[in-house]
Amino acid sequence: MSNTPATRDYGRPFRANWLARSGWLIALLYTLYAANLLDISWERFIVGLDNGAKFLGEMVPPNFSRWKLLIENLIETIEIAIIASAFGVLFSLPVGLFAARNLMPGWITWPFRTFIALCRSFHPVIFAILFVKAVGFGPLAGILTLIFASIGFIGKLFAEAVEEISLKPVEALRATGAPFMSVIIYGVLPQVLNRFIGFSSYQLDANLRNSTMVGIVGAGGIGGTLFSAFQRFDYDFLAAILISIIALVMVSEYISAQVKKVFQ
């Protein structure tokens, strides 16, 4: 017989890896052992279901006779979102440029990077707890909080996106004697400013939702008014809170979505 291509032998075409089993088979025994050491039970969980069950029900109708309450707490989130998003645009952006190591020495980067690092090693519940103990309840602490935690987001990703720009542009405005801001105005920023709005316009979705978190904790906004509301197994209000939230949350959503089409 001729040794033709339809008569050869490969071998299998695909090679077993069993190291890569051997990894899932002991992911999969960790995961049963982690399971019964935490105390998960089917039993559990169709318990919980019964439970969801009769809480969802409690909450329907929601009520919303509070709606002044409901209004008053709403605007005050949004404030928090607001100035919290424009401070944390405000410092993400120097932050950004020294932390881009194409443009900056190790020296200065690092520190950069590190304070990046210190706004992202917390969850925002983390610093609302700190801000609170320090300038006490109310809508400062969440502020500063939701300030730390745009930085740490923006200040990384725009970092990130000024590492990967062309430095063809910069190195021209360099070699004609540019001072160092007319190289960021106009060697960096053209290149980045359509993503740094989108990561603007993201955070701003970002602490709208992290707003009402941090209110749980004493931070101003409708989160207090939501915990409130669990406490006293207040549940068809809850409700009210709850639609009101995602409502905003789509508002914001349907004009970020503009704004990035006028920038575009």
Second form
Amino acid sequence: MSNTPATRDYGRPFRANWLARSGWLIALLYTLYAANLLDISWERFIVGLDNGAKFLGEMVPPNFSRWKLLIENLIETIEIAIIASAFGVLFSLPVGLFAARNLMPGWITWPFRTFIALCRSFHPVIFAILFVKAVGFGPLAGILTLIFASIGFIGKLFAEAVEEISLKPVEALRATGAPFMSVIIYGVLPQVLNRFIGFSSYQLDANLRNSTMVGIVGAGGIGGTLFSAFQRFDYDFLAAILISIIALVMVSEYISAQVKKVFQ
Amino acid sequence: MSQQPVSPVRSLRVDRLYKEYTAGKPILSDISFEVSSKSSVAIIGPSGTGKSTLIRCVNKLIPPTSGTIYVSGENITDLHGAQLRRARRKIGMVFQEFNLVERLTVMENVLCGRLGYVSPLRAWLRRYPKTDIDMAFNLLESIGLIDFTRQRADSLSGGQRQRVGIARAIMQEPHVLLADEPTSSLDPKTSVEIMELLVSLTETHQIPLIINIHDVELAKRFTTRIIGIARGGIVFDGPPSELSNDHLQDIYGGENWLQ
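What's the form predicted together with the partner chain like, now that we've got the form predicted alone?
Okay, now the whole complex, with that chain kicking things off.
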């Protein structure tokens, strides 16, 4: 078998994909063109670095003298995130189930899928602005914002997880004459529960990060303080806020990792 | 396992069943047969003749196009909703790939057979009646899986899983047991054990048994009656001793494989 030459010319073994090659070329050319258009040049970058060094210099050392305000803000941020996550998880369980096309008829799934799409169509900042206008400044606007963000995220992923389950046990349970809710409880939920918990803990994580942001538009939490520190060029206090946010997110990540271990 | 309501006789009657997925092209046409009390029937036929469809038409997992189905004398053909679910409790089903809920325990899977009798809330809280729990323990003892009660189903071997699947079906206290290729995913030795278990359990509980099966030898060895299906209709119906090579040739076509 070794080194036997092909008995006749079979042609090239692989097909050249000229479409893909020209696609890559166009992408590269456009990137260079756009950078040129926006005047992103090396000189501009050097100027920016200079500015950044000055900014960083003013941030050191961080100023924790107003730690009472910082703690107060952090607690409000955590409260917003946890309340929003609790309600978001609670609502997204039924929403995700009703949006799963393998279990529900089309006339049920499409309103729920539309609702999920609406929740996903706006960035949380836009939701936060809308809710500040609707219900006024303060944490309530932030909570509502993050509830919708949570339903959009968990609802969609949960519906997809339900659509991927094996229908074999579901068929078996239907064959026993089990009522619909029992089929869901025994045949569907066990197959998706650990993924649901994964999505939920990830969303709690995301909500903690986002709840530091909704304050920028006045929807409660540490973001408001962060923004005013920016505007007052209060850079050492700003550094203290950023460090506390980093600490908060790291702690929450550690906790969500532990939660996932329990539900493996 | 003392409760054995003997009367009325448990039976299944299928009368002039038709099923077509596309109009004018019936996959099953004019299927009629009756099975009662202790008899065990094997349905044989080539792949794709609609044996699985036939079994799923009986409990209306697949709606039949026309025809009538009686379970212990009750016409279940036109039932819907809660009434259909009540009728399905009387029809136990065993599957080729076991169809267990992998992430639930053996006990929970066996108790799934009682879901038609228990409210969703009680099922969710695992508050089954004492009689159900006792029945499940007794069944697990008799199928040799009592030591696996609290293990998850995905930790079991194929043969063990099928035992759980059979126990789940028996838990329904069914009036007929349908088995869809119950041995096709198993090795030859385990297949024989599963067939023995199916036949012995249905005999002690006086449940008529209907098995779709590919293995003609197993069918002949364990059942008392064979129904051959080919080209959408019944082409043989009789005891295994009468099933000749000519019949097999008629059912499956060709002849070289019969050597």
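What you see is a predicted model; the values in this text were computed from it and never measured. Numbering follows the first chain given and starts at 1. Here, rigid core means the biggest group of C-alpha atoms that superpose within 1.5 Å across both forms.
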>> Once the core is superposed between these two forms, does W67 show a C-alpha displacement of at least 2 Å?
In response: no
>> If I superpose the two forms on their rigid core, does the C-alpha of Y33 end up displaced by 2 Å or more between these two forms?
In response: yes
> After fitting the rigid core, is the C-alpha of F55 off by 2 Å or more between these two forms?
Replying inline: no
